[in-house]
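Only one chain comes next, encoded as C-alpha coordinates, the form predicted on its own.
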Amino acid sequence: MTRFKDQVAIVTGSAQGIGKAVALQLGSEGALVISVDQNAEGANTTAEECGNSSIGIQCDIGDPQQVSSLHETVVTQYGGVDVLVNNAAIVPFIAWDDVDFDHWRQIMRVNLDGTFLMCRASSDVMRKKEYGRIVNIISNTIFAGTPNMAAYVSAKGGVFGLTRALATELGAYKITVNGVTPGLTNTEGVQSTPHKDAFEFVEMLQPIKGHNQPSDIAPAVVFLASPEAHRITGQVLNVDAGMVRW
(Lines of atoms letter the chains of each structure in order from A and count residues from 1; the text may use other names and numbers.)
(Lines give C-alpha, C1' and ligand atoms only; values in the text may rest on other atoms or scores of the structure.)
(Ligands and ions follow the chains in the order given, each with its own letter.)
Protein backbone atom coordinates (compact mmCIF):
# COMPACT_ATOMS: atom_id res chain seq x y z
CA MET A 1 0.00 0.00 0.00
CA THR A 2 1.04 3.61 -0.53
CA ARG A 3 -1.34 5.39 1.85
CA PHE A 4 1.48 7.67 3.00
CA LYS A 5 3.12 8.45 -0.34
CA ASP A 6 4.56 11.99 -0.32
CA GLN A 7 3.85 12.33 3.41
CA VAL A 8 6.37 13.19 6.12
CA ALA A 9 5.97 11.28 9.37
CA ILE A 10 7.84 11.98 12.61
CA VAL A 11 8.09 9.01 14.98
CA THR A 12 9.74 9.52 18.37
CA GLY A 13 11.44 6.74 20.28
CA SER A 14 11.89 4.86 17.03
CA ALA A 15 15.28 3.25 17.61
CA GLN A 16 13.56 0.14 18.94
CA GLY A 17 10.31 -1.40 20.15
CA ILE A 18 6.89 -0.03 19.26
CA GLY A 19 8.33 3.14 17.77
CA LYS A 20 10.50 1.20 15.36
CA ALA A 21 7.63 -1.09 14.34
CA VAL A 22 5.44 1.96 13.62
CA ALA A 23 8.20 3.69 11.66
CA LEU A 24 8.86 0.59 9.55
CA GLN A 25 5.19 0.17 8.68
CA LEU A 26 4.85 3.84 7.77
CA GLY A 27 7.92 3.52 5.58
CA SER A 28 6.57 0.37 3.94
CA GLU A 29 3.46 2.34 3.01
CA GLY A 30 5.36 5.18 1.38
CA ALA A 31 6.10 7.70 4.13
CA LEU A 32 9.34 9.59 4.43
CA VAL A 33 10.03 8.87 8.10
CA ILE A 34 11.84 11.19 10.47
CA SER A 35 13.15 8.67 12.98
CA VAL A 36 13.72 10.50 16.27
CA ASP A 37 15.52 9.09 19.28
CA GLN A 38 18.15 9.89 21.89
CA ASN A 39 20.01 6.92 20.41
CA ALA A 40 21.39 8.47 17.22
CA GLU A 41 22.73 5.20 15.82
CA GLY A 42 19.41 3.44 16.41
CA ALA A 43 17.46 6.30 14.85
CA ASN A 44 19.65 6.19 11.76
CA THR A 45 19.35 2.43 11.46
CA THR A 46 15.55 2.62 11.59
CA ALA A 47 15.55 5.38 8.98
CA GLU A 48 17.70 3.28 6.65
CA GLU A 49 15.31 0.35 7.03
CA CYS A 50 12.31 2.61 6.30
CA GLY A 51 13.68 3.68 2.92
CA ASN A 52 12.05 6.56 1.01
CA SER A 53 14.98 8.88 1.85
CA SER A 54 14.00 8.70 5.53
CA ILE A 55 16.41 10.24 8.02
CA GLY A 56 17.34 9.77 11.66
CA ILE A 57 17.64 12.71 14.04
CA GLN A 58 18.96 12.59 17.57
CA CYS A 59 16.71 14.60 19.87
CA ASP A 60 15.88 14.89 23.55
CA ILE A 61 12.15 15.57 23.31
CA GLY A 62 12.12 17.03 26.81
CA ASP A 63 14.35 19.91 25.65
CA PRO A 64 12.38 22.75 24.00
CA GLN A 65 15.36 23.97 21.99
CA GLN A 66 16.09 20.52 20.56
CA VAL A 67 12.44 20.02 19.63
CA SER A 68 12.39 23.43 17.93
CA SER A 69 15.58 22.61 16.03
CA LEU A 70 14.14 19.27 14.95
CA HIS A 71 11.09 20.93 13.45
CA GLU A 72 13.13 23.67 11.78
CA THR A 73 15.18 20.96 10.08
CA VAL A 74 12.12 19.04 8.94
CA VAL A 75 10.31 22.11 7.61
CA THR A 76 13.41 23.42 5.85
CA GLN A 77 14.24 20.12 4.19
CA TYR A 78 10.78 18.65 3.56
CA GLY A 79 8.29 21.52 3.75
CA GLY A 80 6.14 20.31 6.60
CA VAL A 81 4.85 17.48 8.78
CA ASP A 82 1.86 15.26 7.97
CA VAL A 83 2.06 12.69 10.77
CA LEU A 84 3.38 12.79 14.32
CA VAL A 85 3.59 9.64 16.43
CA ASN A 86 4.58 10.38 20.03
CA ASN A 87 6.07 7.14 21.26
CA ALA A 88 9.22 8.11 23.19
CA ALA A 89 8.94 7.41 26.91
CA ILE A 90 10.80 6.28 29.98
CA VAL A 91 9.27 3.11 31.48
CA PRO A 92 10.41 2.80 35.12
CA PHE A 93 9.99 0.11 37.74
CA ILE A 94 10.05 1.77 41.15
CA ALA A 95 7.94 1.31 44.26
CA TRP A 96 5.90 4.26 45.46
CA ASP A 97 7.95 4.48 48.68
CA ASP A 98 11.04 5.15 46.57
CA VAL A 99 9.49 7.81 44.34
CA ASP A 100 11.01 11.22 45.02
CA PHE A 101 10.51 14.51 43.19
CA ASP A 102 13.60 14.05 41.04
CA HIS A 103 12.23 10.75 39.70
CA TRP A 104 8.79 12.31 39.25
CA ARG A 105 10.19 15.19 37.22
CA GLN A 106 12.40 12.91 35.11
CA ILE A 107 9.38 10.87 34.03
CA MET A 108 7.15 13.91 33.51
CA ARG A 109 9.85 15.71 31.53
CA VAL A 110 9.99 13.04 28.85
CA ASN A 111 6.62 11.28 28.97
CA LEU A 112 4.34 14.29 29.36
CA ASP A 113 6.38 17.46 28.75
CA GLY A 114 8.04 15.86 25.72
CA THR A 115 4.69 14.91 24.24
CA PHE A 116 3.45 18.46 24.78
CA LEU A 117 6.52 19.97 23.12
CA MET A 118 6.25 17.68 20.10
CA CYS A 119 2.50 18.32 19.75
CA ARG A 120 3.04 22.06 20.12
CA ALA A 121 5.68 22.25 17.39
CA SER A 122 4.16 19.76 14.92
CA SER A 123 0.60 21.07 15.21
CA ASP A 124 1.82 24.61 14.50
CA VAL A 125 3.32 23.32 11.26
CA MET A 126 0.28 21.18 10.39
CA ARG A 127 -2.14 24.08 10.83
CA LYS A 128 -0.54 25.97 7.96
CA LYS A 129 -1.81 23.46 5.42
CA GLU A 130 -4.84 22.31 7.41
CA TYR A 131 -3.93 18.66 7.54
CA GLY A 132 -2.38 16.46 10.15
CA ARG A 133 -2.49 13.23 12.12
CA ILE A 134 -1.20 13.05 15.69
CA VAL A 135 -1.14 9.67 17.44
CA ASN A 136 -0.01 9.49 21.05
CA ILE A 137 1.18 6.19 22.47
CA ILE A 138 -0.30 6.05 25.95
CA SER A 139 -0.56 2.82 28.01
CA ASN A 140 -3.25 0.54 29.40
CA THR A 141 -1.64 1.12 32.81
CA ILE A 142 -3.83 4.23 33.10
CA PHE A 143 -6.80 1.87 33.38
CA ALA A 144 -5.09 -0.89 35.36
CA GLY A 145 -3.25 1.31 37.88
CA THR A 146 -0.18 -0.87 37.49
CA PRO A 147 2.10 -0.89 40.58
CA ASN A 148 5.70 0.34 40.65
CA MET A 149 4.90 2.93 37.98
CA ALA A 150 3.18 5.81 39.78
CA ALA A 151 4.92 8.62 37.91
CA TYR A 152 4.60 6.80 34.59
CA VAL A 153 0.88 6.12 35.05
CA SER A 154 0.35 9.76 36.04
CA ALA A 155 2.25 11.05 33.01
CA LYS A 156 0.41 8.76 30.62
CA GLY A 157 -2.87 9.84 32.21
CA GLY A 158 -1.85 13.37 31.33
CA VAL A 159 -1.21 12.34 27.74
CA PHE A 160 -4.68 10.75 27.68
CA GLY A 161 -6.20 14.08 28.72
CA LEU A 162 -4.01 16.06 26.34
CA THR A 163 -5.12 13.84 23.46
CA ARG A 164 -8.77 14.66 24.07
CA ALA A 165 -8.13 18.36 24.62
CA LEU A 166 -6.06 18.74 21.45
CA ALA A 167 -8.68 16.93 19.38
CA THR A 168 -11.07 19.71 20.38
CA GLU A 169 -8.55 22.47 19.77
CA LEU A 170 -7.25 21.26 16.41
CA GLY A 171 -10.31 19.81 14.70
CA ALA A 172 -11.03 23.06 12.89
CA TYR A 173 -7.71 22.66 11.08
CA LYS A 174 -8.51 19.11 9.93
CA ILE A 175 -5.92 17.73 12.33
CA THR A 176 -6.94 14.57 14.16
CA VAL A 177 -5.50 13.62 17.54
CA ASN A 178 -5.90 10.09 18.83
CA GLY A 179 -4.18 7.69 21.18
CA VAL A 180 -3.31 4.02 21.43
CA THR A 181 -3.00 2.28 24.79
CA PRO A 182 -0.83 -0.82 24.40
CA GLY A 183 -0.66 -3.50 27.03
CA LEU A 184 2.57 -5.05 28.25
CA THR A 185 4.59 -5.49 25.06
CA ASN A 186 7.71 -7.51 24.38
CA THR A 187 10.15 -4.71 23.65
CA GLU A 188 13.82 -4.28 24.37
CA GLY A 189 12.95 -1.71 27.01
CA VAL A 190 10.59 -4.02 28.85
CA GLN A 191 13.07 -6.88 28.68
CA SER A 192 15.65 -4.70 30.47
CA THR A 193 13.38 -4.18 33.52
CA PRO A 194 11.54 -6.38 36.05
CA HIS A 195 8.42 -5.88 33.90
CA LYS A 196 9.70 -8.81 31.84
CA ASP A 197 8.60 -11.13 34.61
CA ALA A 198 4.94 -10.03 34.37
CA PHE A 199 4.09 -11.56 30.98
CA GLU A 200 2.63 -14.79 32.32
CA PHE A 201 0.41 -12.97 34.83
CA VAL A 202 -0.78 -10.49 32.20
CA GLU A 203 -1.50 -13.29 29.75
CA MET A 204 -3.85 -14.89 32.28
CA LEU A 205 -5.97 -11.71 32.12
CA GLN A 206 -6.09 -11.65 28.31
CA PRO A 207 -8.94 -13.28 26.38
CA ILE A 208 -6.53 -13.58 23.45
CA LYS A 209 -3.48 -15.47 24.69
CA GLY A 210 0.12 -14.77 23.78
CA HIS A 211 2.60 -11.99 24.42
CA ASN A 212 2.01 -8.64 22.73
CA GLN A 213 4.69 -7.77 20.17
CA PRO A 214 5.52 -4.33 18.71
CA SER A 215 4.19 -5.54 15.36
CA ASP A 216 0.81 -6.13 17.04
CA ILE A 217 0.57 -2.47 18.06
CA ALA A 218 1.82 -0.79 14.88
CA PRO A 219 -1.21 -1.45 12.62
CA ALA A 220 -3.59 0.37 14.97
CA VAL A 221 -1.25 3.35 15.17
CA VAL A 222 -0.74 3.48 11.43
CA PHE A 223 -4.48 3.30 10.76
CA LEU A 224 -5.12 6.29 13.02
CA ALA A 225 -2.29 8.11 11.24
CA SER A 226 -3.77 7.40 7.82
CA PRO A 227 -6.02 9.53 5.58
CA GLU A 228 -8.81 6.96 6.09
CA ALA A 229 -9.11 7.97 9.74
CA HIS A 230 -10.17 11.52 8.86
CA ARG A 231 -13.44 11.27 10.86
CA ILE A 232 -11.84 9.78 13.97
CA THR A 233 -10.47 12.14 16.60
CA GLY A 234 -10.27 12.39 20.37
CA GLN A 235 -10.37 8.59 20.65
CA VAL A 236 -8.12 6.13 22.46
CA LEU A 237 -7.83 2.61 21.09
CA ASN A 238 -6.84 -0.10 23.55
CA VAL A 239 -4.53 -2.74 22.02
CA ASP A 240 -3.75 -5.28 24.73
CA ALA A 241 -5.40 -8.58 23.67
CA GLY A 242 -8.43 -7.64 25.76
CA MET A 243 -6.72 -7.42 29.15
CA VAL A 244 -8.55 -4.18 29.92
CA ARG A 245 -12.15 -3.77 28.78
CA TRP A 246 -13.60 -0.30 29.15
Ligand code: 4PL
Second form
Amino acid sequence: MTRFKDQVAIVTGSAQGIGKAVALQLGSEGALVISVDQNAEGANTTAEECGNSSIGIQCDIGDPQQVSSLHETVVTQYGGVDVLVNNAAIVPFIAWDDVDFDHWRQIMRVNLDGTFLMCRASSDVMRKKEYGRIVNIISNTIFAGTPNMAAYVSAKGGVFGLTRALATELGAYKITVNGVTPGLTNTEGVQSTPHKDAFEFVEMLQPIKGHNQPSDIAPAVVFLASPEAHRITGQVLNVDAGMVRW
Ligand code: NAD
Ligand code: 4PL
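Moving from the form predicted on its own, what structure would you give for the form predicted together with the named molecule?
Full assembly next; the chain just shown is listed first.
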Protein backbone atom coordinates (compact mmCIF):
# COMPACT_ATOMS: atom_id res chain seq x y z
CA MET A 1 0.00 0.00 0.00
CA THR A 2 1.13 3.56 -0.67
CA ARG A 3 -1.46 5.55 1.27
CA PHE A 4 1.26 7.99 2.41
CA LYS A 5 3.16 8.57 -0.83
CA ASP A 6 4.59 12.14 -0.91
CA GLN A 7 3.52 12.71 2.71
CA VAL A 8 5.62 13.88 5.65
CA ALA A 9 4.82 12.21 8.98
CA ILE A 10 6.21 13.17 12.39
CA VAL A 11 6.19 10.34 14.93
CA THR A 12 7.36 11.21 18.45
CA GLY A 13 8.97 8.64 20.72
CA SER A 14 9.78 6.47 17.71
CA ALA A 15 13.17 5.14 18.87
CA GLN A 16 11.40 2.06 20.26
CA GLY A 17 8.09 0.45 21.16
CA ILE A 18 4.73 1.54 19.74
CA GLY A 19 6.18 4.69 18.15
CA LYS A 20 8.74 2.68 16.23
CA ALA A 21 6.08 0.24 14.95
CA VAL A 22 3.94 3.18 13.78
CA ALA A 23 6.92 4.85 12.08
CA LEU A 24 7.88 1.62 10.28
CA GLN A 25 4.34 1.05 8.98
CA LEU A 26 4.06 4.67 7.79
CA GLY A 27 7.42 4.27 6.03
CA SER A 28 6.37 0.98 4.44
CA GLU A 29 3.33 2.79 3.03
CA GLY A 30 5.41 5.55 1.47
CA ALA A 31 5.73 8.29 4.10
CA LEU A 32 8.88 10.29 4.69
CA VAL A 33 9.06 9.86 8.46
CA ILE A 34 10.50 12.44 10.82
CA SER A 35 11.47 10.14 13.68
CA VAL A 36 11.55 12.30 16.80
CA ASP A 37 12.97 11.08 20.09
CA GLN A 38 15.12 12.15 23.01
CA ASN A 39 17.24 9.17 22.07
CA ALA A 40 19.08 10.43 18.95
CA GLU A 41 20.66 7.10 18.04
CA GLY A 42 17.34 5.26 18.28
CA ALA A 43 15.57 7.95 16.26
CA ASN A 44 18.19 7.68 13.50
CA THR A 45 18.01 3.89 13.40
CA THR A 46 14.21 3.97 13.04
CA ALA A 47 14.50 6.58 10.26
CA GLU A 48 16.97 4.39 8.34
CA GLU A 49 14.61 1.41 8.62
CA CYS A 50 11.67 3.55 7.40
CA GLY A 51 13.29 4.32 4.03
CA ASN A 52 11.97 7.15 1.78
CA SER A 53 14.82 9.47 2.93
CA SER A 54 13.30 9.55 6.43
CA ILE A 55 15.31 11.37 9.09
CA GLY A 56 15.81 11.18 12.84
CA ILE A 57 15.69 14.33 14.97
CA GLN A 58 16.63 14.50 18.62
CA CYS A 59 14.06 16.52 20.56
CA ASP A 60 12.64 16.69 24.06
CA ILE A 61 8.94 17.30 23.36
CA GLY A 62 8.56 18.95 26.78
CA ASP A 63 10.91 21.80 25.81
CA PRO A 64 9.16 24.62 23.87
CA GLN A 65 12.39 25.77 22.20
CA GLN A 66 13.31 22.31 20.99
CA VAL A 67 9.80 21.75 19.61
CA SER A 68 9.98 25.10 17.85
CA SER A 69 13.36 24.42 16.23
CA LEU A 70 12.18 20.93 15.21
CA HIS A 71 9.32 22.54 13.31
CA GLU A 72 11.59 25.16 11.73
CA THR A 73 13.78 22.36 10.42
CA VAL A 74 10.80 20.40 9.06
CA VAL A 75 9.23 23.42 7.36
CA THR A 76 12.54 24.56 5.85
CA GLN A 77 13.51 21.11 4.57
CA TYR A 78 10.12 19.64 3.60
CA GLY A 79 7.69 22.55 3.37
CA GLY A 80 5.03 21.05 5.63
CA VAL A 81 3.68 18.24 7.78
CA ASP A 82 0.80 15.95 6.79
CA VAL A 83 0.70 13.61 9.80
CA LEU A 84 1.58 14.04 13.48
CA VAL A 85 1.55 11.00 15.77
CA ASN A 86 1.96 12.06 19.40
CA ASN A 87 3.36 8.89 20.93
CA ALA A 88 6.29 9.98 23.14
CA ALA A 89 5.52 9.63 26.84
CA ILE A 90 6.96 8.54 30.14
CA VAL A 91 5.34 5.30 31.36
CA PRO A 92 5.98 5.25 35.12
CA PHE A 93 5.21 2.59 37.72
CA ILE A 94 4.86 4.38 41.05
CA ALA A 95 2.80 3.66 44.16
CA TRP A 96 0.33 6.40 45.08
CA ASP A 97 2.20 6.96 48.38
CA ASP A 98 5.29 7.97 46.40
CA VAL A 99 3.51 10.36 44.04
CA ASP A 100 4.71 13.84 44.98
CA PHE A 101 4.45 17.12 43.10
CA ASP A 102 7.86 16.65 41.44
CA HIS A 103 6.72 13.35 39.91
CA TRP A 104 3.36 14.84 38.93
CA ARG A 105 5.07 17.75 37.14
CA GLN A 106 7.60 15.46 35.41
CA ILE A 107 4.78 13.38 33.93
CA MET A 108 2.62 16.38 33.01
CA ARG A 109 5.59 18.14 31.38
CA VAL A 110 6.17 15.37 28.87
CA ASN A 111 2.88 13.48 28.51
CA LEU A 112 0.49 16.45 28.46
CA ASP A 113 2.56 19.64 27.90
CA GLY A 114 4.71 17.88 25.28
CA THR A 115 1.62 16.73 23.39
CA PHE A 116 0.22 20.28 23.53
CA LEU A 117 3.48 21.79 22.24
CA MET A 118 3.64 19.35 19.32
CA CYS A 119 -0.05 19.93 18.44
CA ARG A 120 0.36 23.69 18.69
CA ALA A 121 3.37 23.83 16.35
CA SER A 122 2.35 21.13 13.84
CA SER A 123 -1.25 22.31 13.47
CA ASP A 124 -0.02 25.83 12.69
CA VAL A 125 1.94 24.30 9.80
CA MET A 126 -0.92 22.01 8.69
CA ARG A 127 -3.41 24.89 8.62
CA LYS A 128 -1.57 26.52 5.74
CA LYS A 129 -2.16 23.45 3.54
CA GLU A 130 -5.67 22.84 4.83
CA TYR A 131 -4.78 19.18 5.37
CA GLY A 132 -3.66 17.29 8.43
CA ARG A 133 -3.98 14.16 10.54
CA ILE A 134 -3.16 14.23 14.24
CA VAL A 135 -3.27 10.93 16.13
CA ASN A 136 -2.68 10.99 19.88
CA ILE A 137 -1.57 7.81 21.62
CA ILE A 138 -3.56 7.74 24.84
CA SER A 139 -4.04 4.58 26.97
CA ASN A 140 -6.89 2.35 28.11
CA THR A 141 -5.85 3.30 31.66
CA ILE A 142 -8.15 6.35 31.22
CA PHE A 143 -11.07 3.89 31.31
CA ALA A 144 -9.64 1.37 33.79
CA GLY A 145 -7.98 3.73 36.29
CA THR A 146 -5.04 1.35 36.37
CA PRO A 147 -3.04 1.34 39.66
CA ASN A 148 0.48 2.70 40.19
CA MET A 149 0.23 5.44 37.57
CA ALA A 150 -2.06 8.19 38.89
CA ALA A 151 -0.18 11.10 37.27
CA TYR A 152 0.10 9.15 34.00
CA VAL A 153 -3.63 8.35 33.94
CA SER A 154 -4.39 12.02 34.65
CA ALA A 155 -2.10 13.27 31.88
CA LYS A 156 -3.65 10.79 29.41
CA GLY A 157 -7.10 12.00 30.46
CA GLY A 158 -5.89 15.46 29.52
CA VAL A 159 -4.76 14.24 26.11
CA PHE A 160 -8.22 12.67 25.66
CA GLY A 161 -9.84 16.07 26.31
CA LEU A 162 -7.35 17.84 24.06
CA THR A 163 -8.19 15.38 21.26
CA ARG A 164 -11.87 16.33 21.37
CA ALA A 165 -11.21 20.08 21.77
CA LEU A 166 -8.70 20.21 18.91
CA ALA A 167 -11.02 18.26 16.63
CA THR A 168 -13.44 21.15 17.07
CA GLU A 169 -10.82 23.89 16.69
CA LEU A 170 -9.13 22.43 13.61
CA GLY A 171 -12.05 21.02 11.63
CA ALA A 172 -12.37 24.19 9.57
CA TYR A 173 -8.87 23.54 8.19
CA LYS A 174 -9.67 19.90 7.27
CA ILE A 175 -7.37 18.66 10.02
CA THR A 176 -8.66 15.61 11.90
CA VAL A 177 -7.63 14.83 15.48
CA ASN A 178 -8.18 11.36 16.90
CA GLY A 179 -6.80 9.11 19.61
CA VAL A 180 -5.87 5.46 20.06
CA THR A 181 -5.99 3.84 23.51
CA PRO A 182 -3.71 0.80 23.59
CA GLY A 183 -3.92 -1.70 26.41
CA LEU A 184 -0.83 -3.13 28.09
CA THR A 185 1.63 -3.70 25.24
CA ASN A 186 4.91 -5.57 25.09
CA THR A 187 7.42 -2.74 24.58
CA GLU A 188 10.94 -2.04 25.80
CA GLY A 189 9.47 0.54 28.17
CA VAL A 190 7.05 -1.94 29.75
CA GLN A 191 9.70 -4.66 29.94
CA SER A 192 11.89 -2.35 32.04
CA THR A 193 9.22 -1.83 34.76
CA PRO A 194 6.97 -4.00 37.00
CA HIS A 195 4.21 -3.43 34.39
CA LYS A 196 5.66 -6.50 32.69
CA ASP A 197 4.23 -8.64 35.50
CA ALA A 198 0.65 -7.49 34.74
CA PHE A 199 0.25 -9.35 31.43
CA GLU A 200 -1.31 -12.42 33.08
CA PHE A 201 -3.87 -10.25 34.90
CA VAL A 202 -4.92 -8.19 31.88
CA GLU A 203 -5.09 -11.33 29.73
CA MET A 204 -7.75 -12.63 32.13
CA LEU A 205 -9.89 -9.61 31.17
CA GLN A 206 -9.27 -9.90 27.40
CA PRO A 207 -11.75 -11.81 25.21
CA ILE A 208 -8.88 -12.19 22.75
CA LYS A 209 -6.01 -13.84 24.62
CA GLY A 210 -2.30 -13.17 24.15
CA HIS A 211 -0.09 -10.11 24.67
CA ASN A 212 -0.51 -6.91 22.62
CA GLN A 213 2.55 -6.21 20.48
CA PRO A 214 3.53 -2.77 19.07
CA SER A 215 2.72 -4.04 15.55
CA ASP A 216 -0.85 -4.81 16.75
CA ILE A 217 -1.39 -1.15 17.70
CA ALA A 218 0.17 0.46 14.61
CA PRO A 219 -2.56 -0.41 12.01
CA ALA A 220 -5.24 1.49 13.98
CA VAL A 221 -2.98 4.52 14.29
CA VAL A 222 -2.02 4.43 10.62
CA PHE A 223 -5.67 4.12 9.53
CA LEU A 224 -6.62 7.27 11.47
CA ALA A 225 -3.55 9.01 9.99
CA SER A 226 -4.53 8.10 6.43
CA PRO A 227 -6.36 10.27 3.86
CA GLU A 228 -9.28 7.79 3.80
CA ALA A 229 -10.19 8.55 7.46
CA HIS A 230 -11.27 12.09 6.45
CA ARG A 231 -14.78 11.83 7.99
CA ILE A 232 -13.51 10.64 11.39
CA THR A 233 -12.52 13.26 13.95
CA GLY A 234 -12.64 13.70 17.73
CA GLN A 235 -12.81 9.92 18.16
CA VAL A 236 -10.91 7.42 20.24
CA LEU A 237 -10.25 3.87 19.05
CA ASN A 238 -9.52 1.37 21.83
CA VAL A 239 -7.01 -1.35 20.89
CA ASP A 240 -6.63 -3.68 23.88
CA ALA A 241 -7.94 -7.10 22.81
CA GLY A 242 -11.26 -6.16 24.39
CA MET A 243 -10.02 -5.62 27.96
CA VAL A 244 -12.33 -2.61 28.41
CA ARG A 245 -15.52 -1.66 26.48
CA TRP A 246 -16.83 1.90 26.29
P1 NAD B 1 8.57 3.25 25.54
O2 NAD B 1 8.92 3.71 26.91
O3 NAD B 1 8.98 1.87 25.14
O4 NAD B 1 9.12 4.27 24.46
C5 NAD B 1 8.87 5.63 24.61
C6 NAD B 1 9.78 6.44 23.72
O7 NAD B 1 9.50 7.82 23.95
C8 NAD B 1 11.26 6.24 24.04
O9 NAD B 1 12.00 6.04 22.86
C10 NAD B 1 11.65 7.52 24.74
O11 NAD B 1 13.01 7.90 24.53
C12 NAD B 1 10.70 8.53 24.10
N13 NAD B 1 10.50 9.70 24.94
C14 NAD B 1 10.20 9.74 26.27
N15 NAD B 1 10.15 11.00 26.71
C16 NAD B 1 10.43 11.80 25.65
C17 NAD B 1 10.56 13.20 25.47
N18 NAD B 1 10.41 14.06 26.51
N19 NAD B 1 10.85 13.69 24.25
C20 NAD B 1 11.02 12.83 23.22
N21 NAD B 1 10.94 11.50 23.33
C22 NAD B 1 10.65 10.98 24.53
O23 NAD B 1 6.99 3.46 25.40
P24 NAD B 1 5.83 2.55 24.76
O25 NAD B 1 5.49 1.49 25.74
O26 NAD B 1 6.17 2.20 23.36
O27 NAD B 1 4.63 3.60 24.77
C28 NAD B 1 4.45 4.47 23.69
C29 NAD B 1 3.14 5.24 23.87
O30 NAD B 1 2.07 4.33 24.06
C31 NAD B 1 3.13 6.15 25.09
O32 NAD B 1 2.33 7.29 24.81
C33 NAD B 1 2.43 5.31 26.13
O34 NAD B 1 1.82 6.10 27.13
C35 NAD B 1 1.41 4.61 25.26
N36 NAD B 1 0.90 3.37 25.81
C37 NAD B 1 1.73 2.35 26.10
C38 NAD B 1 1.21 1.17 26.61
C39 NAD B 1 2.08 0.01 26.93
O40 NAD B 1 1.60 -0.90 27.64
N41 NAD B 1 3.31 -0.06 26.44
C42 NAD B 1 -0.17 1.05 26.83
C43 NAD B 1 -0.99 2.14 26.52
C44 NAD B 1 -0.44 3.29 26.01
C1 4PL C 1 -3.61 -1.84 31.08
O2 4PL C 1 -0.61 2.50 29.32
O3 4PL C 1 -2.79 0.40 29.49
C4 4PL C 1 -0.21 -1.08 32.27
C5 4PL C 1 1.38 0.77 31.48
N6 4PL C 1 -1.42 -1.66 32.10
O7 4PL C 1 1.12 1.84 30.55
C8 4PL C 1 -0.12 1.68 30.06
C9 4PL C 1 -2.28 -1.17 31.21
C10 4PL C 1 0.15 0.01 31.50
C11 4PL C 1 -1.96 -0.07 30.40
C12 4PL C 1 -0.73 0.51 30.62
